[in-house]
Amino acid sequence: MKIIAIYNIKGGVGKTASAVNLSYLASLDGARTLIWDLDPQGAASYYFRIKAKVKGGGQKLVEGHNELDAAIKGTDYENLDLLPADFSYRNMDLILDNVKKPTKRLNRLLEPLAEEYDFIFLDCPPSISSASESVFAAADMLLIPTIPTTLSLRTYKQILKFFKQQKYDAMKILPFFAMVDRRKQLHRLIVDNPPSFMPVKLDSSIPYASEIERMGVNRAPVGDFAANSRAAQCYKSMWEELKSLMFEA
């Protein structure tokens, strides 16, 4: 079972959007693919058409006394389960302060589905934390959406330092350029000439497109209601490489 986090400090920078597609991705090789929506916005779960509701809420979850496989809904797709989000996970850093080892609280959670998952996907709200850290405890690979503008580099530059700072693996992160829009010029300059400090990333971008928008009116995966456009095509793509690293590691 891999574990796959996709993180930022930012908002808006298309966490949501690269977990529903990869996930979904994931499914149609025949993987059998969870994902968590950890993000008390519940933006995946309106995605996949599930009620952002948790029964017992986090806490529940997080002390053990619900399980998380009776937690899980079945999806619109073969081999793609979700965990739903739920409003209790605002305080997510509060419930994991009561729990022994709360930064290895998450992966304790995830190993007994092991079993059952190929491929966990984690959607992780825009914050760095108590939660965060147990993300960066539990997940294998770390995807950090990064749009091609000196604010979100910055963002990216941060996450580095924390990194080092608490003496984590960096050799967990991989940064991929997303919202890119060729027709701006910083853009172009930084996705074809990226910054020193970001010496590892994914080769794959993912263009700011119309129909990563629609994604909210169609309720659905892009992939799904416009395969052929350059949206689809580049999560694919994306998809194809995460792979390939995977498969190497």
Given for the second form:
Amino acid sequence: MKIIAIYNIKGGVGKTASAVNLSYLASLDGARTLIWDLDPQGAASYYFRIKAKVKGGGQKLVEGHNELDAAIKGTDYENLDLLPADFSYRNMDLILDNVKKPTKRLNRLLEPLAEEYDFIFLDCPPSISSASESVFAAADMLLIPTIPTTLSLRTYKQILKFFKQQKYDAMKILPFFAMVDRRKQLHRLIVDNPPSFMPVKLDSSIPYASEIERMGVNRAPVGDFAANSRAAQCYKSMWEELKSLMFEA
Amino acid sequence: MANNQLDFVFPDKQGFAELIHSLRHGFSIRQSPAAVYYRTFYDTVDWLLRTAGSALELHDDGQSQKLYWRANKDAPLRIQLGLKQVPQLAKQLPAGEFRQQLASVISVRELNPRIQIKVKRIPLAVLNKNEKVVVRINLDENWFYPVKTRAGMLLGKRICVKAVKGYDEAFDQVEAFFHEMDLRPSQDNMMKLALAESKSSTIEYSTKLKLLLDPEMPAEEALKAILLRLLEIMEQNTAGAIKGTDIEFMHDYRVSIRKTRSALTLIKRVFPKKTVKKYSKFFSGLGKLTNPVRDMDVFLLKLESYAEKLGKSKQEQLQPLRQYLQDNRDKAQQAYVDTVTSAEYRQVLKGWRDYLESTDPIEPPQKNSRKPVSQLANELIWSTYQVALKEGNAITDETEAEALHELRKTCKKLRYLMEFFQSLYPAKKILELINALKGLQDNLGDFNDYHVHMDILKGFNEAGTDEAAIKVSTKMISRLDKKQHATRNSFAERFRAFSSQENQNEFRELFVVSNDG
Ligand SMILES: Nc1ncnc2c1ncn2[C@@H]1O[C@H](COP(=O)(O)OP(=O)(O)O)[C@@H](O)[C@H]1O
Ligand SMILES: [Mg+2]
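What would the structure be for the form predicted in complex with the partner chain, rather than the form predicted alone?
Next comes the full complex, this chain leading.
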């Protein structure tokens, strides 16, 4: 089982869009895939037509033994399940703070699912907190969608710094450019000349595309309703790149 | 909900249209376009995976390929991600759990596509009021396509109802619907059905002798039957031995050659002398030709397991040795291929087959030609057994290695004779004695293998120029030497077990016919 987290302190950078599309592609490969919608706003749950509600809320999930499994719902796609968001996740920090070793907690929570899933995608909320820290500890890969703007790059630098300070494995961090709009000069400039503090990043990037916006209307991954679009192709090559990183190391 | 999947048999003669129609009555159904995919089952020539309850299955829908693996009959079928193609040999896989599991079943054998099933699927989804999928129903038509042919035959229609996690109620409703239809639950697996249809399964590949001899049969007929079966085994393994990927083919090929030669020379005075001379020379030539191939194969394999215990840097030092072995093997393999693909080889084998298939009695008969086979078998086994006892008893801790090699050869002869004539004796008793003999043979075989391996390494040291590799090789020689000594030390005990009074009595009982009985 591989845990892939999609994370950024900033909101609106394409985390959920990436988590939804990449998990969909994993399931198409036949991999048993779970996406956990950790954002109390429940966007990922919404895309999969699943109610953003967990019986007993986040508190129950972290306490129980089998609660996680019971809360999982199958999506419209074979091999792709979803653990829905819940409004109580907004207090995830407090919930996790009540247990011993909060950073290890997520790991232990996901452990029983190792036999059931090949991939678990974590669609993270935009914040930095002890909940995010337990994601940093649990994930095998941390994908950071980054819009090619000065401000976004600054945010990325902050994440990197935090990782090093807290002694998390910075090798896990994989930034990629998201919502790239090549009509904008600044986007072009940054994408073509990535800054020196970004030596490792994914080669693939995600363009700004209307199909991705339309996911909200269709309530489905782009690959489902616009398989031949550029956006779908870009997610596909990103997934291929991720696989080659995971399996050809 | 105990189960998350239900399978039903759907009558072959009915179409699915009516079923879909009545489903639409009770449920909101979304039907996707029919899709076709192929399931190809891989296995070794001797069906090692199937025998072990394992499976290696490739699914191909024209867009993508997916490889599934089941470790044993109780394990689930699991996708193998990140593999670009089906491996031919376990060692081609990256190190890991899958490779380990596969290797434990197929060892060094080669995988090939054995059975192919084409599935025509109509995928249905049951939707809830939010148009969310809550149950999946696959309507499948399974066709058997013998690999590489285009004509298929219908194996059967199946309905598969799959739960979507977290929507138990909908699943229960669909289940009730199908129960009302009174369909038979399906337990059979398509692979088994396909195999039953497969004509190829009737010509089972086997390296066992599987001979049934009539005790009263004249020896000449029995000998022909034995040799014909050995020829068959040889021919079954020739293509694989030429290809050379799966080293077991060459091994089995060689075993049948050795047995052929032994049958010819041990079962004396049945065929005319000049026939025996001609063919035993031919087969012994083949044996010598292929000796180095097998020796190198075995040693290369040993080297791999030996190298695994070494550190990375030492492993690299072994590279010149590996290359040396591989070069020698390739040279010997090429010489073999040149020989078996020659017109001369084919001609001799054809002559051999003609001779064995001829039902004309041998004229003039040799001393043993017309003797009942059971009598000849008794005489041969008993006398060879006596030789083995005598040779073994003469071996002390001081005896030269040469004597052990002689005994090894005698034991091999005895073993072959017992196998050739196995069907003439009570199954359980002869098997017990064969097993007793095996215990001794293992010891003698190990002793000999160490000897061969040390010789190979010495040859490398003499020819080699790479200092570091020679150092490792020399170290290996001293290790092997120690092991050979240990084997030598346990010989006495093994031989004592084999030559126990109890076993001697058993041999006597089975192979010596009392005159008054
Ligand atoms: N590559 C893109 N092109 C165009 N719109 C996008 C793209 N990625 C995301 N969006 C849109 O931007 C909004 C925020 O995206 P989302 O994936 O929810 O970000 P996050 O999860 O980081 O908050 C959504 O409305 C989404 O449809
Ligand atoms: Mg989001």
